[in-house]
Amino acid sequence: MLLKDKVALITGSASGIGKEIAFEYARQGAKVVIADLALEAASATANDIIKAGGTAMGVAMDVTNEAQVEKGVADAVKAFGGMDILISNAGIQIISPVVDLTLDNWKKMLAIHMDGAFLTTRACMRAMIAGGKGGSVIYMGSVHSHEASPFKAPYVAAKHGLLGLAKVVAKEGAKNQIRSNVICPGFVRTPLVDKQIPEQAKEFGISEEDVIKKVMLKDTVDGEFTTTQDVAQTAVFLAAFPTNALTGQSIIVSHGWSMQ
């Protein structure tokens, strides 16, 4: 149990990658805080973890809402006695060429991915420093933290931005034994990716099958999607790493799509 008794707050964890990480963290002994937009969904996932023998709680959290972030982190610290790990995972996707992208959609994407990462980082770092035990901040980046694809300007910009934030947090957090890293998955077959397939088929004027084979997976070494478990295992490794030797880094989990 690599994360025994560690308190981990995971945003966007009522579904997809975040949910897989939450269950894996619980199996590794962590006390998991499921933070999601809807309290009902967060609580349902937490209850599933509890039924499986883990320790969890759900909190409602719009990561762009400063008051909700502060309250969610405070409630978690009060319930579980501290904060050891943040997984900043909440995110959305909007597919559009730059020339058709609205300013509102640009701002919405950056608010969720970047403002959300900042607000949760600030709140959790304060709790980690107060606890005096150090901690680990993990951002859910993407292959698009290093690469670009058409029709994803705000997503690519935000995911690149997470690399910069992680490096600053690594430097500022070191004196308090707080590490910061970014996981950069390739395409993972989640509801977010399933939604993109018909959207990209429309934008590119190709079939959905060709989107998968010729757009999403064409540069992988084996034509396979990255799995949620691939990402969850990486998140365990980063959170459990014992020293500042591994901080300010990005780990690409993409079946070789991007090789840095």
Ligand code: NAD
Given for the second form:
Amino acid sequence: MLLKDKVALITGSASGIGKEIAFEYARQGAKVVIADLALEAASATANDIIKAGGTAMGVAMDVTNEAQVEKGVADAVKAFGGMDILISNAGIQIISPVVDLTLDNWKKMLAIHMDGAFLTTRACMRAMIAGGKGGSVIYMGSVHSHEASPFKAPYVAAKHGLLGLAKVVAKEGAKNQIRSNVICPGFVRTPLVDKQIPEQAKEFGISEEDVIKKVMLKDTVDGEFTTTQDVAQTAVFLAAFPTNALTGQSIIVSHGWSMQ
Ligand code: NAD
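Cool, the form predicted on its own is there; where's the form predicted together with ligand NAD?
Full assembly next; the chain just shown is listed first.
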């Protein structure tokens, strides 16, 4: 067990990548806090982890809401006795050309990906410093933290922004043994991706099959999707890493779509 008794708060973990990380962390011995928009969905995921033999709790947390973030982190610290790992993972996608993008949609995307990362980082760093045992902050970036695609302006901007935040947190966190890194997955079949396949087909004027083959997986080395388990294993590796040698970095997990 690589994460025995570590307390890990994972945002957006009632679905997709975050949910898989939550299950894998529980298998590795972590006490997992499922933080998501709806308490019902967060608690249902936590209950499934408990049924499988793990330790978990659900909290209602809109990551753009300062009060909910503060309360969710405080409740987790109270229930599990500290905070060791933050995975800032909650996210959405909006497909639109820049010329058609509304200011509301631009702001919505930046709020979830950037404000959410900041608010959860601040609350968890404070708890980690108070605990005096250091910690690990992991941001869910994307290949779009390094590359661009059409129709994804606010997503690409926000995912690039996470690299900057992670580097500052690495520098400021070092004196308290807090490390900070970014995982950058390629396309993973989750509800977030399933929703955008027809949307991209419409914008590009091609079939859904061609969106997968000619857009999403075109530049991979083997035409394969990245899996939630690929990302979860990377998240275990980063959280379990024992020293400050691995901090301020981004790891791209994308079947070679992007090679930096
Ligand atoms: P998903 O839609 O399966 O899950 C996202 C979760 O985030 C949902 O449970 C949703 O309720 C939650 N969420 C949305 N807004 C929230 C908010 N304001 N506060 C709290 N929770 C909120 O998506 P996913 O594919 O698992 O995506 C997870 C992360 O991985 C995102 O940051 C996404 O950008 C990133 N990512 C995904 C892919 C991919 O191909 N799926 C690739 C690279 C990066």
